[in-house]
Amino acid sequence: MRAIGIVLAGGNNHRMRELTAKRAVAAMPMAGSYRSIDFVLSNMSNSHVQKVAVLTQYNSRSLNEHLNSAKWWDFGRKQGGLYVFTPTVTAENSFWYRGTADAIYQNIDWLKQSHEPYVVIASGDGIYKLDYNKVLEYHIEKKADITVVCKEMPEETDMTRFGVMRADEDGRVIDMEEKPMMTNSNLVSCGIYIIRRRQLIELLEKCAQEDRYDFVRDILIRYKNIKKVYAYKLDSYWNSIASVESYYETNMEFLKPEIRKYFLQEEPEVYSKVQDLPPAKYNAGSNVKNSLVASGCIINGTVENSVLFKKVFVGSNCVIKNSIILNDVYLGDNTYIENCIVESRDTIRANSRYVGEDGVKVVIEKSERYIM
């Protein structure tokens, strides 16, 4: 593909509450096996962008742990690869990234001494598929100097989350806004852009002479009537990993058999590290119903619409009602989870209980659970 990939991962989403506490949102565990940007760079590897910036700044410690070999996204090359950027302070800059725009701006350089006339643009918190060189097809098509990926939303939907747009019948954006309070549209933003790298980075010196930095709103939004800017309309499946709520929801809809089979079996992958772990083991008096369990769980009770993250052990006479358990956690005999998402190496004390009333409950219960 004739394009490089910027992978957005540095920012932090206080709507994630604890889960975010110490983990980036792009480190979230997603479907048992996986964590968010695992998509975004398989759809990258799948496109064949060979070569591809994930600039971290929030929590990166357990993402860089994540990215630290680039052969499970087969980024381990000669020509190209994976390249992680985290702020650093050099002579004439001592800032952290200050937006979106900024984190690219401060690695102006890397875009510079590339040769590929397009950029891929895309957040790490996006759980979807995409054949990215369609969406170019479909910019140098409509001769767009930028193309926003995005998605027909069903009306329910909390559309204060997303940065919502309004396009003509040719495709041309004609309005746009970031997390709006109220709307009529139901067209929103993917977070994925794809612009020519000469264009981006006039744009970006630009944007750091007038001391702005958020690629949204002082790019998309500032050259909206300047700039041709087109909406390619997605009509897969993609979600946002911006709130507890859209989190718990994501996990959850992997249970329905149309969407883990088409994530999960469907060609092209979804490619995450392995780890090499036993596989799950379910002794006797055991129940499981309608789950995700991935490989290194032992479990002893009930899981019923749930999913289990690596190494979790389940106690005997345990009840696990449509819940999120994340890697490595322990819960006691006796315990009762429902609507929850329990924190990972998390150790649930014997006889516990908890229930998620009003709304999805995040369990974070730090017992020692080895005694010296």
Given for the second form:
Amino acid sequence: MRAIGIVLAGGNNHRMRELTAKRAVAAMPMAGSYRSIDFVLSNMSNSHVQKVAVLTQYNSRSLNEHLNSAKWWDFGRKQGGLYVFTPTVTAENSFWYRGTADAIYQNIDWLKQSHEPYVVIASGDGIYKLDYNKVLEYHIEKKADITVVCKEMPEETDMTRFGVMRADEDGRVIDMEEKPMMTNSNLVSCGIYIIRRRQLIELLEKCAQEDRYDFVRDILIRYKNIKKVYAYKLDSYWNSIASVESYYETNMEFLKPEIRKYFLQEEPEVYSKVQDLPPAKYNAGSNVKNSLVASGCIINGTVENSVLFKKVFVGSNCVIKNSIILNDVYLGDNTYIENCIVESRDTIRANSRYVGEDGVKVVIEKSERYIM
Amino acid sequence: MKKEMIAMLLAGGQGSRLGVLTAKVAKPAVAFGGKYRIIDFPLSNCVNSGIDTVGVLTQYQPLRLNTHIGIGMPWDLDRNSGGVTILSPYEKSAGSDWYSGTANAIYQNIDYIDTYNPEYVLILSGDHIYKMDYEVMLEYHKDNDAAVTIACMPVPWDEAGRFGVVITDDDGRITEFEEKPEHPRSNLASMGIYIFTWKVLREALIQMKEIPGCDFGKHILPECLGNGERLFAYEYNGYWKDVGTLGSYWEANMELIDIIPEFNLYEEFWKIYTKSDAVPPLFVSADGFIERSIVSGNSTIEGSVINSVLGAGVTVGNGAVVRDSIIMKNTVIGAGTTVDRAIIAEDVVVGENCVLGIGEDIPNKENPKVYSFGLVTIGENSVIPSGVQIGLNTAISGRTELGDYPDGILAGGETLIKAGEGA
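With the form predicted on its own done, generate the form predicted in complex with the partner chain in the same format.
After this comes the whole thing, all chains and molecules, with the earlier chain placed first.
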């Protein structure tokens, strides 16, 4: 593909509550065996983008660990490959990334040294499958300066967490608002952009001169009347995890056969770092209904309508309902959990009871685990 | 380049006692424990023991093995120096030969071994399930100033006749070696794992190169002993399972289901690595039920799975029941079908409302030695039409149709093999 990729994975989001205390949103575990960044990286790989930079800043340990080898996404190459850029102190600059545009600007040398004519910029928290070549074709056909991938959301969607767009009949964006309290458009930005590389360098340099740091506010919105910004309407599944509720719902979506088939069985594949975990084990007394169970789990109790991530241990007589249990959680015997998200690597003592009464409850117990 | 010890893994055998399971794949490539293949165990042992150079000798049906091993990435054997190398028989200016025996296979690859100029060579076979630290065995070899060290384990006396047994003095030095003796004088059986001082092995291989079917147990070891070399037995007392027959293969799989199995795949220590076929989790539907089983990723369970071992991407249809069985990768069990005591290989489609594993335990007529464990065995890529009944000690391979089953029944002890391309 004639583009390089940039994945914006630096962000935190206070609406993710306690869940992002440990990790960036892009590193949030997803669908039992994945992390959210796997989707964008797989899209990049499957679109034959040869060279991808991941920009990360907030709590990047989990993410760096996940990206410690590029081979899982077929980015372990001599030509191009995967670059992970965290903020560094240089002679000219000692700031953290002050915004999305600043994050790219601080790595502008990488952009300048590339030769591909286009850049795909995508956020690390989107759950979707997309061939970016299709967007590029559209971008070229429309002679656009910037193409924004958009999705028409159902009427009842809460629009306050999205960038909302309005486009004319040709698809040109005529209006754009960030997280509006009230709007009459249901077209939201998916946080995926295509732009010519030289154009991006020019805009970023101008921005930096004016001490502006945000890609959406200071480039997209500010330039929309003098640059041709086009909306590419995505007609397939798209979701982003921006709050505990949307995170919970997106995971639960994978219990639907059509969603599972689309993401996990149909080509192109979604790749992830492979861990050598044994198959899930069901002992006597296990009773699992309508649930996803990842490798390495050992189950002795009842699990219903839930997603169990890797290496979860469910003790005897446990009942897990409508919950998400993240990686490597140990649930002691006789535990009852309903409508909860249990944070990874936690140990829940035997006979515990956690119920999300109004909405999803995030369970963090931080009990000690003694390993033989 | 210099390596202290490299491993040579003999993976060329058919393993004919596994019947239709090895019709198209070499035994080391047969699936085990859901997501693994038999060769994963010796390969993981190598990596965990710090051996980073492994030659894998292939001959019989190598395709599955080659694609599984690739460049060795799953075992971290994709190295700049050493790593894994597939060694298949090759043409030479003075004619070309197949590997005619275990030692002959090593003889034909002397050049490969010489590249690494090793002090010691570890000889392994690709058909056992065990975890073993070869580094400890090497220490033992060095401490004894041995020429050959043979890993041995005590076996029940009545079984000793099936193995090569060694007779040792009090220091563990081997004084005699008997291959499958009628009246064994020792119950210390060779596990087919040897460490040779390379200089000694190299000489013996060259000396005995003209012997047809040159074999370690039959030729090389007796020769070394006869020459007065120091041979030692390294006693091993951990879990070690030969999965050479359908019965032992089935048993070894079933042992993984125990609450805390003797051979535990869930320990952090001494992990077993494999090429993971599937990343996604498995799904159990609202009507699904799983108990006392291990089930690999990307499987969809809409029926009941009890006391069974399932590979990746297996589908068990609505109302189907799978009991005491091994189902390998990507196989589909149709709705309403009952499967009892079966070993079903990869990519098999079993139709709806079939009954597998019924009737009495009558020995197989064609091949009673292979199919006599009260199991139904189905080879890979087979198709079983809907509505048929299949007895025990049967073997099926190929795309079978309703017409192949008289009255819709394959009676116990029958064999149904449909040959041909794509069969």
